[in-house]
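Shown next as structure tokens: one chain only, the form predicted alone.
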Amino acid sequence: MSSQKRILVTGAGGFIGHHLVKRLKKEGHWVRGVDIKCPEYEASAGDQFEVLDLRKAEACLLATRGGIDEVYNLAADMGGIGYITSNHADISRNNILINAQMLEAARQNGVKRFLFSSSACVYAQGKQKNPEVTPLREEDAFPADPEPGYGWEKLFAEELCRYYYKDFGFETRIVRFHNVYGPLGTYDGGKEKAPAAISRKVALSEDGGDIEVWGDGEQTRSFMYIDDCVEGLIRIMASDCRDALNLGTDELVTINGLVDIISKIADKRLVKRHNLTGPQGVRGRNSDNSMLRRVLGWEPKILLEQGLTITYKWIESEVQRSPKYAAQMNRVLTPAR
């Protein structure tokens, strides 16, 4: 088909860059998904999958090239606020060395865009303070003063990108993710969301028991389903914007707030056990999806509670078939006599 393209997207092993590498795939795009593991519930729908270490420049020489038209460069090291809070060297030398390589790469073989995938990590601390926080515009990245290791690199990436436009042209996208949920992504082990953390722990805990939550779970977020996300990527790579977008709901919740939902969705009644020394992040972080609108005419849509039903119900199913999980899961599942 004339339309069809070549596609690159890096973390194709990941949660985004899988669910993303479908999407092009039925549109009639050939994909090529690179990632340093594969996916992991699975196999990849692309045209091809390759394993790669992106950290090395001879890696990202080969996963650009080929004619390959378009770069969803969503390759990270990254994780929930546990481990991104204990791990700043490593994730800050990662992505950069990623990032740069990354660019350098698609530009050297003549790619025609590139997306690169930041995060709403780079927003200013000192505008995150409050649980009823303002929504953050773009522009509210500076003055600088984002989230150690994890928000310094993407801000600096995302300079990279303006830099790599105005030296030489290469045209670059610039998405802000609001916390992304959904099936298919990783829901143990410390890198994942609060979603998925609280859906398996809701999955694993007796009708009437607890569950522990992290702070005081009155800080708030959004949360943005995986499918507005994707449908979101592709509208930006689309888009004439050069500049910095957020992608995310405005929908705020607090994490309390959010465990209610998910406790709902499993019809539990569960009390609350608040782990006051836990990692927390910001106070407050919401999405303004003003200029979002106006350039793509669109926003993410799915409500919270629809989401959350699929995303639990997956992860409870997954948890159910897991040997790791096998003799709480039959404590929970067998009623008391």
Second form
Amino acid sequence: MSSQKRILVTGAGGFIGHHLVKRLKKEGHWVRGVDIKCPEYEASAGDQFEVLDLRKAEACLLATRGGIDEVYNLAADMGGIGYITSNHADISRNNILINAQMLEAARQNGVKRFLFSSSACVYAQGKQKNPEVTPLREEDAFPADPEPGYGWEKLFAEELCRYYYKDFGFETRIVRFHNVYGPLGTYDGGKEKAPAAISRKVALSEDGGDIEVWGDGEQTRSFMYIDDCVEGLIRIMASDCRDALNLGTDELVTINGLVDIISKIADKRLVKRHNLTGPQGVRGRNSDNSMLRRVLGWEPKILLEQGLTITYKWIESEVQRSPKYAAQMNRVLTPAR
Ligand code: NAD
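Provide the structure of the form predicted in complex with nicotinamide-adenine-dinucleotide (NAD), given the form predicted alone shown above.
Then the entire complex follows, led off by the chain already shown.
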């Protein structure tokens, strides 16, 4: 490690933030985690963990106090496609408040660098109508036509970061995540993403049974394993690039393909039951990593099957232990006569 920094991670009670805190501690930094809730599955590795509602200006000032060098601003109201398509007002209001207040508090408290976690949902919907989508380059966010709600507020917060650099010389970094998955991520309750939701459904299914898939399953995405995500975050923070950067893999897969990979890992044969009324988001989305490679000389490299094997095993063990699924698991383990 070069030198110890004082680092704030917001959203440290969530999936990516929790993993990032662990990694930053391993590298020897002093880390404060902040979230509106504690981590769900294990205690935070941070030196401090504070429960604060970052929609409030005074909470943001408290979070950024005490000579913080870097802020990774990961706190957000977000979830999978079902959640973000049915909560436009809440998501937009909550996240605009968090991002605007966090930027200003960090600037006032003399933070040196601020990283904003944006999303591939900022990309123009018109460029994602085809499953064989051309990978999205950073400039494809304009002319603006992002995902309603979540995409618009992310795109606006990106702009706000640019204004803070232009008007105040405040150093900002912008990361556009494509879907991230891995252990210790939400796998039920409505906020989970496709890899976790499918892993849970597969874990709860009997061999030879069926599994519900939203849409016709031919919609495509790329998925990045959490370790690559954390590595990319740290590299982007350290880089000189103030422009938004994709952070994702370019290994394209259909949702049906995702179900097949996870079923194979679980060694189960399952029949897909397509729910054509289920939300599915854009038809196709992939990451063009040319700019990421140019800036960092690096890109995510963990293969989908490799990352999904670790993720599936974790979710399977969670549902097997959870009292919530006991009845269902018993049915699976002891098929009715
Ligand atoms: P997550 O939901 O697990 O973590 C976000 C955390 O923010 C949660 O723990 C939540 O409690 C916290 N939070 C929400 N409102 C808050 C508030 N008012 N005050 C304090 N904390 C609050 O999500 P994640 O997957 O870890 O995502 C982290 C960031 O990355 C988010 O900004 C998200 O929009 C972005 N992102 C994630 C993905 C992905 O695939 N996981 C994709 C694109 C963008």
